[in-house]
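Starting off, we have a lone chain in the form predicted alone, written out as structure tokens.
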Amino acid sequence: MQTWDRACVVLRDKVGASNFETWIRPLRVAEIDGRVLLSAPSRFYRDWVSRNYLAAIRESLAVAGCAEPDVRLELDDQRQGELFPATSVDSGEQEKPSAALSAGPGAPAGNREDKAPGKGPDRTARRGGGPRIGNLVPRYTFENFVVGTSNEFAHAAARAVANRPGEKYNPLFIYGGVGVGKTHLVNAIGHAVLRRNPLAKIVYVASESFVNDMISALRRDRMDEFKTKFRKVDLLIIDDVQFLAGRERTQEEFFHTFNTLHEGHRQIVLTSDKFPKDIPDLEERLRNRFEWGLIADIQPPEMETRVAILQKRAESEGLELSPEVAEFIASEVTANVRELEGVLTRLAAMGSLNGSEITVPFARSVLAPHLVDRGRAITIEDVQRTVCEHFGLSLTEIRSKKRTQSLAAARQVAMYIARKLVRASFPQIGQKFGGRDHSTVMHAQDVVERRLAEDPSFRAAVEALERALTSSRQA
């Protein structure tokens, strides 16, 4: 089917090479009576593609010349456990189906963070004139949020705000590391407010989109429209507010927006990876206002919460996950919920394709390249040497104060891997890289994570570095 082949070229660019190989290539395609029928190798695959990629498939078919494509997904029981390429697109060397670790569009929710901030259109959620909830993530509700000691205070605060928006804890400022559940909680607030008041106007936007919107409004001389959009709302949610730092004009505009909403008893909810006083280059007047209401932190989940998150996610996906397997994964993956659920997604996908029962030995074999070995520990120096060898740098250079583009990129990768594999603190890592501040390390992690989500070749290179480090330790 030539139309499908052309659509796959578009679709590969749209979802990324790794996600394409993992979720699209296993589909078998046929055209019957003008309909495009896609046959999935398992129920898990069918449901996942339907939920997360069906819209992208339709859009790609339309671009390829299929007017108003009627796409249907079906399950062929005889194909379960097999892999059937659905396209003849030349993709070069085929990637292993590991993209589930990065969890592309629509990856499992749990308490996971949303994709990189500032990508895509503004997330405006309104209900009125129809049951549309904008871009609030459907699964990010209080009912799907697993509460543990690491997040119970932030959860209670979010519940209180949802019950009495604009009255209690205004603003609500939630901070914590990457992938611990901040975005889940603020989405849950939005859903709860809409259930109580279907006509409530909610704007949910990443701070980078706020910046881009303001720049566009200035360029087009439409600042009145911009102000109306953000000041005539019942609930304003700004994700990753730390990215407003250092932008004087944007901070000034947000300052006035904040004041207008606060004076009108409209609820403001903010998330950040830092405590307000630790955000560099943030104006004191904004820092002061962020501390007016309630500040709640979320820590990485403890063992019991990690197990509960895995079991809840598996249950929602219809996966059979024994307590032993859940405890095994939770004991190995400790950084954040995003990584935890990415591992579960990969395990489920491989089990579905191979027709294998998900046991502890199976989980260990499938996830071996990605799990933390408890043998000889990796050090920050090990990471630095491996990265330097890859980029052709010296240890002196990567630890120096030089900030050329290529050197800075290599240093950021080394900091990211050190944080992931060594489990060192931000200050400890900064000290090993020429005495840099912890905020520099946090910024490096953000930059690398965003690029990992967008650039498959970059992700492959970083994963290769991680494998080199873990395999050398196991030798």
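Numbering follows the first chain given and starts at 1. Here the structure is a predicted model, which means the values were calculated and not measured. We call the rigid core the largest set of C-alpha positions that still match within 1.5 Å between the two forms. Compared with the form predicted in complex with adenosine-5'-diphosphate:
For Thr386, a C-alpha deviation of 2 angstroms or more is recorded between these two forms after rigid-core alignment.
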Given for the second form:
Amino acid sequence: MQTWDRACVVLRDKVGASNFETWIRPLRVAEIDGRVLLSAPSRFYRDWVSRNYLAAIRESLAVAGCAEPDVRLELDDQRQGELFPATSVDSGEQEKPSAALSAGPGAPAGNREDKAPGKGPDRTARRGGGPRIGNLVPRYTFENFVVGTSNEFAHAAARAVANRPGEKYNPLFIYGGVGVGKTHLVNAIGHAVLRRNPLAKIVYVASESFVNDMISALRRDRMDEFKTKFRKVDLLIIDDVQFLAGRERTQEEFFHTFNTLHEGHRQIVLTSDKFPKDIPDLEERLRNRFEWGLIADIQPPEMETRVAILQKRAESEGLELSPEVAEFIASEVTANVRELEGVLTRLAAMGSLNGSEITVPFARSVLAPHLVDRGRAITIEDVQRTVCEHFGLSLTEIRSKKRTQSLAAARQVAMYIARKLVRASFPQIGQKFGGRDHSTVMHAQDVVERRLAEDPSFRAAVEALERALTSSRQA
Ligand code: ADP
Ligand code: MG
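I've shown you the form predicted alone. Could you give me the structure of the form predicted in complex with adenosine-5'-diphosphate?
Time for the whole complex; same chain goes first.
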């Protein structure tokens, strides 16, 4: 795996999936001699990313093993002027459609003809080198999707829609918790539709991008362009529609988009973290339309599916993963697939850094701070003792009212860890630290979290403390 790919796993965690899809995914990436060259599709993108995500990008690269990340962000001249670059189906590097395949009825051919491959200066290399189809994620295909009882219904629905878009289940509404495979599945629909009909016009956006895009179109007086963009498509995929909540103007626009597409028998696919009825601040008429078609849920994966997903992922990454280790991870990491993959990536990275084989004890030692402790529960006193040892303080001091700077800092760390590992309430923690108020503990947590995000060496120290606390219980 390339550094950037590893960094992306970390980055996605850091900034959240939809920000990642909106802002990071559209960047084109080239890795040259350890230097990372990112090119943004528009000035707006470049400035936004530079302002909001550059620090996170650097940090993620550092975590991914790039000691002193040299990141450059520039404008991709080739793509300037695209309204929503990430969604445009860019056939520059796509396989040539075979003559036998034709566009769907009325499908706009787009401007792909004038973008002949090989024309113009060399493009920035694509991540992974493979063709990238619009902003569909190349890896998110049906082939790479592991089916289990938790997702089989949604999967079957997605397949059905991909086979006959616009015909039966319209819209297809997929809902489920974080990291259970919604985005993957709807991307897979996009890929499958494109494979059957390479000229199909597909737009895939996170709902936040839909919002941003509309706002910028409004501002620039380009609503016609915006409407064409979203209404003249064969397949519109809007990811995480819950983010339309409370956005009246966008909801209205989306309502009309929806109607136009639906009347024209164009497929609409939506995902959400909630059932339509449970999305707050959503206009009734929109909610009502979301329920017109088919609603399918995805549950967190069960044990067998988790193991299968890990194995499949390891295989595609060329990683050695023994069944024991796969089972170990799958039994410890249960909430969602994203976390499962994150753990696998972390293990692989640590394994290759240390040159060690990935065994169960190795996995346990690497993952200890992230795992739920199954032995004796950690107490607030345990945390205090460990933190005191580290900072060279006495228990009396950390529980005292004294407020020297170093004492206060150690205390905040201890409170933060107590909250995280002991899962004690704010008042409980406050009480154990010399009867402090719960608001002091909340403040401590804020302070520590902020510093964790900003200061890698501080983070390393805190993680070491957490590891010390958890691993002593798992030996
Ligand atoms: P969501 O959109 O529900 O938050 P994603 O689709 O982003 O979740 O999935 C998170 C990660 O887990 C992705 O890398 C995805 O490929 C992977 N994943 C989720 N479900 C499956 C599955 N059933 N088979 C293989 N990979 C999966
Ligand atoms: Mg998603």
